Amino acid sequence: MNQAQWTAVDRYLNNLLVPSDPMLEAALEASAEAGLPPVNVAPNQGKLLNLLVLASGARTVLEIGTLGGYSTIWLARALPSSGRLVTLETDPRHAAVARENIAGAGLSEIVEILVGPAAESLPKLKAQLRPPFDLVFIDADKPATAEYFAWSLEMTHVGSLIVVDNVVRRGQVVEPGSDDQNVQGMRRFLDRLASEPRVSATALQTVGVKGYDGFLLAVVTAEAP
């Protein structure tokens, strides 16, 4: 098994199950033209996020890490017309591209982009006393994932779903001595998660067009003490 085969299988499955979508493709093209890093989720991963929103019946979504809005569009499309998605992006240039992409997808009325470091936006969001979020997708700077998870717990409810991307790091997550801060960030997050009695979680390894990585699903099962 190698990267070429993983990519070929992804393409085969996407051709069957994730048909071409002009708006999503336009979002990727606009992001590439603006020089954004190509670290968006793969199409089949985007479809998975969409299905998780549908299956959970979520009406409110929090996304930490907008980039060009590709995953945002996948998530927001699954919400009802009365739904709401709040997405956090630290880079104003990325946020500007995302705003155009989201408008192009006809989702501006559902999506709210908050610009600034998530470490600052999250406590402000909490202080606004908004209704709890039904689903949270964390895909931002990896060293801060444990902190983002902690804030997510403060703004969800029993039954909420928390999805965290890029938790396997090409298998390096098993290396306690790694000098990669992204790896160490994921290890801190997983240690924090493992000791958290309010959630039930699992993580899966994945291969595909984005290489070897994995994602984590957690369900909030208890209120804060």
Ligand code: DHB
Contents of the next structure:
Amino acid sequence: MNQAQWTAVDRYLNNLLVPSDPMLEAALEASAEAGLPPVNVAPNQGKLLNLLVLASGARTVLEIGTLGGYSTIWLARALPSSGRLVTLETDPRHAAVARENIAGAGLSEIVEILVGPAAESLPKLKAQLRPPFDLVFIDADKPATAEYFAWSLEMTHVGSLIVVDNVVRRGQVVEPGSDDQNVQGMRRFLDRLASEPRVSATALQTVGVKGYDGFLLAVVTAEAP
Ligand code: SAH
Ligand code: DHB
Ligand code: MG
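The form predicted together with this ligand is what I want next, because the block you gave corresponds to the form predicted alone; please supply it.
All chains and molecules follow, beginning with the one already shown.
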């Protein structure tokens, strides 16, 4: 089993189940042209996010880590026209590319990009006392994942879904002595999650066009004590 095979299988499955879409392709092209790193979710992962919104009936989504808006578009597309998506991005250049891509996909009305470090945007968002989010997708700077998860718990309700990308990191997540801050960040997040009584969670390893990684799904099962 190797990368070539994982890529071939992703291609096969995506050809059948996730037909290429001009607006999403355009978003990726514009992102590449602007020099953004190609770390967006894979098409089948994007579709999974889309289906999670659809299946859960989510009307409000929070995304942490916008990049060029590729995952944003997948998520927002599953929302009703009365739905809302707030996405947080620290890099103004990424946010500018995302804004164009989201407009190109006809989603500007339901997507709001908050530019700035998520650690600053999250308290501001909470202070606005909006209705809680039905689904949160965490996919920004990995060392801060535990903090983003804690904020997510403050802004969701019983039944909300919290999805976290990149929890396996080529398997390095099992290495307690790893000197990779992304790995240590995920380990710290997973430790906290394990002792968090308000959620029920699982994590799956994934292989595909993005190599070997994993994603995590948590359901909020109880209010804050
Ligand atoms: N969700 C995107 C990929 C996000 S990549 C997709 O799948 O299409 C991670 C993004 O998080 C990058 O754009 C990076 O600039 C942003 N980021 C990094 N640190 C951040 C921070 N402290 N606050 C908000 N965004 C941050
Ligand atoms: C990186 C970030 C991601 O969100 C991802 O899915 C893959 C890689 C990165 O920064 O290396
Ligand atoms: Mg990711």
